[in-house]
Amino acid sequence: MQDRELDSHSSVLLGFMHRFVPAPTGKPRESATLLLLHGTGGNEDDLIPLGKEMGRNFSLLSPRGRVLEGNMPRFFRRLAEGVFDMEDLKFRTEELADFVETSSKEYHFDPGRVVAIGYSNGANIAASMILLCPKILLGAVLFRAMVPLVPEKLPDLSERHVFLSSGRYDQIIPREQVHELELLLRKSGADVTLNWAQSDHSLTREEVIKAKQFLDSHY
C-alpha cells in the first residue's frame, strides 16, 4: 500500500514538490535511482513514464523545478534564451544536490547510485550538477543539453558515464554548444556517448531506446 501511495501522490521535501517511485523489488537501496529532471514548463509527473520505460530495476525520484518563468517551472533562472543567470544556476545546483542527499535518507535509497535523466532545462542542471557536485551523480542521460557553465577547476569524472543526445535540427541549442559540452565532460575524464537524433528539440523513440541500452550496459 505504501508503494502505491508513493507512486501516485506528490510530496514536498526541502521545498521541492516531487514524486518518489520505489523499485518494483520494494528495496530501493539495492537498485540505482534515476533522478528525473523535466524541461521548462514541466513538473514532477512529466518524466515518470520515461523513467519507468528505462527498466524495472530503478527507483525514480522526480522533483519539480522551484523557479517560475511566468507560470512555467524551471530549475534555474535564465536572462534570455540560452543566457543563464550563473549565480542562480550555482545556487540551484547546490539546492538540488541537497535535495537528493536528503531524499536518500527519507526514502532509503543508495546515495552513491544516482543517475540523472534530464531534458532541456533539466538536462542543463544535471550537467551543472555533475560538474559542480560530482559525488551526487554516478552518471547522466542528457537530452538536449548545452554547456551550463565552466567550473573554475574541472572535476574528476573518471568513473562517470554520460549519454548526451542532441537533435541535428535543434534550433534552440547550437551544435557547437553540444560539442563544447562533450569536450568539457571528456576533459574531466567522463566516458561520453554522443548521439545525434534525426530531430529538432523533441525527443525521438530511437534515442529513448538508445538511452535505455546505455543504462542497461552501465547500471
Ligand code: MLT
Contents of the next structure:
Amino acid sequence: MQDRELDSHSSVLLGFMHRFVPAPTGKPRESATLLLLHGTGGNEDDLIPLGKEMGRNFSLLSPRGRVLEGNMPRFFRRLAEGVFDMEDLKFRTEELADFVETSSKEYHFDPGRVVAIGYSNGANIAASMILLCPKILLGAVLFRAMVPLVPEKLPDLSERHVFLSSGRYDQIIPREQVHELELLLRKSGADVTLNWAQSDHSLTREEVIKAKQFLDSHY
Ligand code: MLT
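Follow the form predicted alone with the form predicted in complex with the ligand, if you could.
All chains and molecules follow, beginning with the one already shown.
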C-alpha cells in the first residue's frame, strides 16, 4: 500500500496551513473526508494519527486555525475562557467553509461527504459550521464541545449524525453547555449520540473507539 505520509506534507490554501491525506484507495472522490480540527495551541499535525485510526477509506483534511492567541493557533477569537468573539466566530466559520469547498476541488474529494472531527476549540468551530453552514458537513464528532452560538434560524440537520462526547469531570465545559448543545442540535433535526467519558478535558481511549464505531455505522 502507498505510504500515506508521503502525500501529506503541509501546504497553504486560502491562507490555511493544512495537510491532506488521500484515502488509502487513492480515490478521494469515492470516500468520505474527515475534516480534522485541533484544539487551542494545536496544529495541522495533531489529529492526523486520530484520523488514521478512524481507518477504512477516509481521506483526511487537517487545517491549522488562523487565529493566534499569543503563539497558540485557534479557529476563532475568544475574549476569555468560554466567552467568544461572535463576529469573529461567524467570519471564521465561513472562511473555514470556503476552505473546505476549495480543498474539495484542489484534492478532488466529494464536498457532499465531509464529516468533521473536532477537539475543544476545533469541536466548537465544527459545531458552529454545522449550525451556520449545514451543507458543508454531513456529520460531526465533537469532543469537548460547548454551544458556540445560537443561530437566528435553526438549520435543517435532518440526515446529519453527531457524536457528542464530553468529559464527566471537565472543568472547562459545564454540563449545562453540553445539554444545551445537544438540545440545539436535536431541535434542528440532527441525530445526536451523547457520550459521557469518565474524564476531564482530555480524551480517553474508550471514546475514540466509540467515535470510530459511530463513523463505521454512519459513513
Ligand atoms: C479551549 O480551550 O479551546 C476552549 O475550551 C474552547 C474554546 O475556546 O473554543
